[in-house]
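Below, in structure tokens: the form predicted alone, a single chain.
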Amino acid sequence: MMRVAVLLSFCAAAAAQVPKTWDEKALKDWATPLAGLGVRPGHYAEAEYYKAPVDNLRTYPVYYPGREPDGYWEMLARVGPKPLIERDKIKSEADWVAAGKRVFEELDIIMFRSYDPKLIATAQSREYYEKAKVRPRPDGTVPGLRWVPTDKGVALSLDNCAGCHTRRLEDGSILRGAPGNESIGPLVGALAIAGASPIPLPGDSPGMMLWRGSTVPWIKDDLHESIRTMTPEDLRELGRGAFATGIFPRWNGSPFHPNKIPDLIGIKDRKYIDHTATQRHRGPGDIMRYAALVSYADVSDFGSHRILTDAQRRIYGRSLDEGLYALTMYLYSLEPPPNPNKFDTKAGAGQKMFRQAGCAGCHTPPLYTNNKLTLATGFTPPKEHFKFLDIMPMSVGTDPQLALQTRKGTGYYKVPSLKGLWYRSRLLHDGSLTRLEELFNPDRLGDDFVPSGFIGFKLKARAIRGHEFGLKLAPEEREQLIAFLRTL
């Protein structure tokens, strides 16, 4: 209750002046310089950003056939476009959080809206959901899909924030902000065209879209060049491995080295954004900027390297600053659910081991992170980085590919929080492991190890190296440590 009260007081103080999302001064030193290039990513000018058209439309859930309220489709056809955010109705601190919850749940991906009768019919088809093994939520809604009444009619679209950050727990309850674990089947590909792209890419084939989203032109023998000449079969195989529940080769990432969908619960206390600390988190404006960046406003300039064509360099639509601010206030308010794992004698022994082994040096209570950065293997940070980044001058041996061979490659990994481990299903930055038992299994260091999560393109087994703490524990000690970690 104390934290909520503090949050609401913070909202009250800030509500009178919503930060600018695209603030030129704040953008100047927001991003972390890229390893191997030594410069920060470029960005659209503030004037360019605010010239983009505002999209502020309410959206509505898609129901599993037979579960929708009476007259639901008729209501959608009749209601017309309604505003998502109504600034004049936000009167109190709690109103900001409530408005942010609506933004989180209803904000869709503007560029993926479709009026295609075939896709709309598919979204209303029980046969499709049964074949794709899509499970409705307890309230009858389908995860990931939204109806959007517009001036042109009712469009079908994809959830933005909620699509990746809503989790169904074992008891059927819905946990907002956590890494997603639900699927909507092939419809996501049909709507997204190229899932890794936050914007339309006119002139590109699906393969070129994937290449453009991941090419690293300043790296010699860049692996992503192979995408240009891949057969359709290889492209499908590459996509199947990288676009999976809980992992995603986001724009500037890589289908060869995808990244785990992060947990947004507790983001208020994190100093860096993304697994590789691509941006700093200094306050609400930075969360607003990040939401805009990954949704529609990434110019993709890196020093002298320009990724997009002239025709592709465009912001097709943007959210209101008030909408992104409300979203941030909602994310700041999120709390973890009650933990079903009780702190018993076994967990107590694990906690003692955690302390004695020095784990708290990096995973410091009560956040269970020290909010610092560790080095990717093979990376030596420039001296000036120590002036504006919290760097631990050491590496824990984590696979360096995401941190050194992608456009998210800063050379660093942030020390993750261990809070909420019990409800997550992907471990390590690439989601290669799905169980704590795997993390503490010494067999994972062998090249014949078969991880339960991400394996890799055309691989059937591979070593999962790095973070070798705890691999030499006796079986009983391992069980005790895992029991403690699951209580966090």
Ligand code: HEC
The other form holds:
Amino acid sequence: MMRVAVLLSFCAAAAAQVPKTWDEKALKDWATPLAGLGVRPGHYAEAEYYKAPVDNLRTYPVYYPGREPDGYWEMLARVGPKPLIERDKIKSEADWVAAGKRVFEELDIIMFRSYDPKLIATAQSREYYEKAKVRPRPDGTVPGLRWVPTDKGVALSLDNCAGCHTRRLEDGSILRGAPGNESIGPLVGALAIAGASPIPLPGDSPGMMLWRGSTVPWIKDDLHESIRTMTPEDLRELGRGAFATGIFPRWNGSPFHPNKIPDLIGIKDRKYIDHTATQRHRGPGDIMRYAALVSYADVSDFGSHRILTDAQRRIYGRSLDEGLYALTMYLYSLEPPPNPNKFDTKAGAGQKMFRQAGCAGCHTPPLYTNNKLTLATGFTPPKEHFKFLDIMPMSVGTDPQLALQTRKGTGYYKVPSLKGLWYRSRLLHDGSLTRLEELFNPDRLGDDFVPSGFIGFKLKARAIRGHEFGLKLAPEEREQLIAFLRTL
Ligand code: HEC
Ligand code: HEC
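Given the form predicted alone, corresponding form predicted in complex with the ligand:
Now the complete complex, all chains and molecules, led by this one.
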């Protein structure tokens, strides 16, 4: 009996060919070498990765006080730890997608689970949500927070993927995979301490954590060194600008040059991961690897430079390979919602503009990206890169700092897909703009321009340079182009 069950689960896995998440061979040439350093980031050894304890727990939504279904608290108190992914139940491709939806919605950041009665009481307090202006979703749940029954009791935790990659549309509906736009309030900070770190950083103050997430030791006069000696007020201001809705300075990124949260709908067809193409996307294994990397498995070694202290170099817990595979299958299955913008004569005229203005050379239909890399201004790619990267050796001239001055700095910006522009808001890699009207407004090239999105530390205005395509259009043509873009 036992042997049959083992055999069956082996067959389901084999049939779906679950790749190994931490596969030395696949990791070896996965990342793009860093521009200022000429080498690829290092990674934990396969044996080290698989030594980490498996964490495979279901989590449950936090409800706005008073909106819980009948008996919810009793259920939570009674249910105990339950497995998030149940391999034996997965038989078909549809089962993988369904299991992956659960992983996407329920995966929490295991290192930030808290049993602190004060924080738990806050998550149950109407006063907190009113003061923090957190709006419940139509089903009564609140974004960002999860209850996790473990063998130590019920912990309060933070959403992982769903926390940043779930969007609430204007009609109130929830769009999974789209760039996040909901506020969770200060509980995030209380649970995560310094938001940019995916793991606890023993020994670091919040300021030091922010520094560790962004310091670039091989760059002369690295701006991030200033974080070490910043006043608390300046640190708060830096954080306010960089941790705004829709943008996030990921680990290895920078609070001075944050990046927008991208849309995961359509990820299946993209050849590169991240705005700066930090990694290649060769198949499901690479998305599994990326999920593990950003959640708990970034050793943060760059050539001879080590970012983490010995005490901080640790994988605290890992997901099952099957869980990450299911998550990937779910992400691959995501479809955009029906587009309310009809393709009318105005949009038709805009489509002509799109072709005439040369947009399609880079934003090539049907994906509206040619899946190639452009150069950040000032970067000359080494010859050998042309052998393994799909490079258009030209620059669109946008702010080069994320691509050159951070640990995500590959020297490249990928050509983004224009699909789903109608429900997204942040534009360009740094989310400096939030409206298409702004992107095609030539005033943005002036130093006195006040962008509606990310401006920059201590700046009140900033020129948003580069990507000058379409800036010379007459006002009517511009409207047509934008009408077309909103139909994609
Ligand atoms: C704290 C916010 C946050 C969380 C949590 C988060 N992401 Fe992201 N994600 C981002 C940001 C910001 C980027 C863009 C990073 C960049 O361009 O360098 C990104 C990029 C990505 C990309 C690349 C998309 C593309 O088109 O290049 C994928 C895939 C992705 N995330 C998947 C996940 C998965 C899977 C999880 C859960 C394991 C997750 N993310 C958790 C914020 C988040
Ligand atoms: C030479 C290649 C190229 C051409 C031509 C081009 N783009 Fe782009 N486009 C890019 C790149 C690269 C980016 C990302 C730049 C960045 O984030 O710094 C981008 C970004 C965008 C964005 C923002 C998307 C997002 O998710 O942030 C829009 C919208 C856009 N382009 C529309 C157009 C239109 C419309 C045209 C024609 C008028 C056009 N582009 C011509 C390469 C190109």
